[in-house]
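Just the one chain here, laid out as structure tokens, in the form predicted on its own.
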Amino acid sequence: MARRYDSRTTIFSPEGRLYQIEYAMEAISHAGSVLGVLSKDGIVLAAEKKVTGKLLDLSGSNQGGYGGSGEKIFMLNSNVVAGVAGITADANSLVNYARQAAQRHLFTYNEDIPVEVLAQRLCDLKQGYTQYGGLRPFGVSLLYAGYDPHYNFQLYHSDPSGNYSGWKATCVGANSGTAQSLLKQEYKDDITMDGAIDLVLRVMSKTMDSTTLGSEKLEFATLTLDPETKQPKARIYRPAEIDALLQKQGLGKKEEDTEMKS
């Protein structure tokens, strides 16, 4: 019976379900996981990269820019960083839309766009793709890590249906159920930024498909306040910085490195 109702985005099944939305969310559940943790003084985002290989040219990310291959974590505005899980091509389209929305808000009101407003703008677009015929929904979920002066640091999640919600810590993508259960056990409301970084890396090491953590498999970002200007300061780590952070946490590839040298 499902075959009669899953060919179009806009037709409800007798149970009141939109199968195309469920298929999109199923695609996301197989994508590289993205994890976010909210702390008292900042937000940490980490993401598992799926496009890897020895022949991948990362020279540009090593020399400048924000690092990584730009597959999973993006700057949307000076006060908002996003992690994406799902079809990266769909994510690129939404990221461009979000950046334009943020700049329009800045031009109109002379202030950075609030995180929830930006999430609402993207969710309005996503919801439209579930309502009008001839279009498929975006196959991507986003985690928004942002800051505004009224509500401080905030972490939001949105899915292909246009729903969004605020979280203290969450995960989307592959193995998200395992990551959520680990976060429930170990997350504390008074967690510091260092504690959040440690928690994120430990959870990623247990839930990623690969046996070892490294910059070729991981993207990492933080959002904090600059101690002098009191303005939000986003930092997307370069590959060398990710490797150094993993070594500091005791999660780097020590054994493999020694074997390669020998």
Contents of the next structure:
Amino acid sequence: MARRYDSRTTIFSPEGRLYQIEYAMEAISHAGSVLGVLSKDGIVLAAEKKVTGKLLDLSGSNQGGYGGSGEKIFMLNSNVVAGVAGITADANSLVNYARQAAQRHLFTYNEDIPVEVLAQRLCDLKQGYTQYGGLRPFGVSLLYAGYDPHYNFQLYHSDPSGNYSGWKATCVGANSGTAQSLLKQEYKDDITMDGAIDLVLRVMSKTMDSTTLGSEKLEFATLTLDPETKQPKARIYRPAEIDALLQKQGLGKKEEDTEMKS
Amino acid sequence: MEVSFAMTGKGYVLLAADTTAVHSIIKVKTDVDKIKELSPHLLMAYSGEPGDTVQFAEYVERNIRLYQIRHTYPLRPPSAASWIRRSLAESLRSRNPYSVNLLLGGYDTSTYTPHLYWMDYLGTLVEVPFAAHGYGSYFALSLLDRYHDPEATVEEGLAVLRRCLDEVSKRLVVSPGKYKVKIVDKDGIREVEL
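For comparison with the form predicted on its own, provide the form predicted together with the partner chain.
Now the complete complex, all chains and molecules, led by this one.
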């Protein structure tokens, strides 16, 4: 009997809940986490990759087709990078929708889509699946890191219900509660870009399952302003660059680890 | 015979349009406002086929307002200009195109710069330091070539505008008598008396 209100996404339960939406959110809380921190002169995004393994062929992502051939971090437009948590196939469909929406805005208004407008477009789509029957909601939460001239750097989060909110630092996915409270303790309003990178990596290393961070488990991206053109410039790190960064921060694999492996 | 001018200055854009409504050879009215206030920092002077002008200007006004209600902030002048241009360009190839010429002046509150756009009914869009539509342009453009200064104060700008209007009254056979002048700057829109 409990399943009476489960089978359709658009039917309220007697307590006024939409179970399918809650299950979608639950699915996300098991997914690889995505973390974003906003600073005055840029944004940092990091994501944990869950799908790994010795036999997985990563040569494609090692080459990098850097509109995001990664699994978790994608370029949506020249001014927006997004990290996704949840069902990857659903995320791919949303990323495609977002890119189209961004190009449509560029076509009609001859400007990069403002970050909040893009978040709203996606949320309108997601909300539709909470209301119209016979369809499953998107099992995806996104973090949008973007820049526009209206509000400069912005970080938004959206969930399967179609709600979205702006954040200074936030996290979605597995262990997001722990990460969130760590961020709350450590975040300062005047954080610099270097400080943000440091904070993101430290929180990531504490909340991830594995003991050592490495490019096979981590995706990393920054959004800053190009010092010359003053235009937003997204940088999705390549695996080698991630390892170099981790090494610099003292979070990478230690020498003895590699020795033991060999 | 419709006349409209516009020019940029230091941190502002100035728009002027005649106030006459003409039907055939008769002046029907002399206090028509042909400069629409599209948003807190955006002005649009329109001229062309009577009826078309009002219809199209109201269509633009409502759509710009709708964008502002939906997104809490208004379109910036370059984006508004692009949207209006596209509307005109799509109308041009439709069964009943609008024949409307526009001057769009706005102040971009996110980059702190004034913008002026010249647009015609064919969907031509150019960003310019000064602009004119109608018969007035034949007399005023050379004056503006000589006297326009993008760093001019409001007073200096108005003085240049007065030169243009005086020249039109002096030389144009059917010159309009009265003009409405509006300014947009960081503080918003205001009307000035010449």
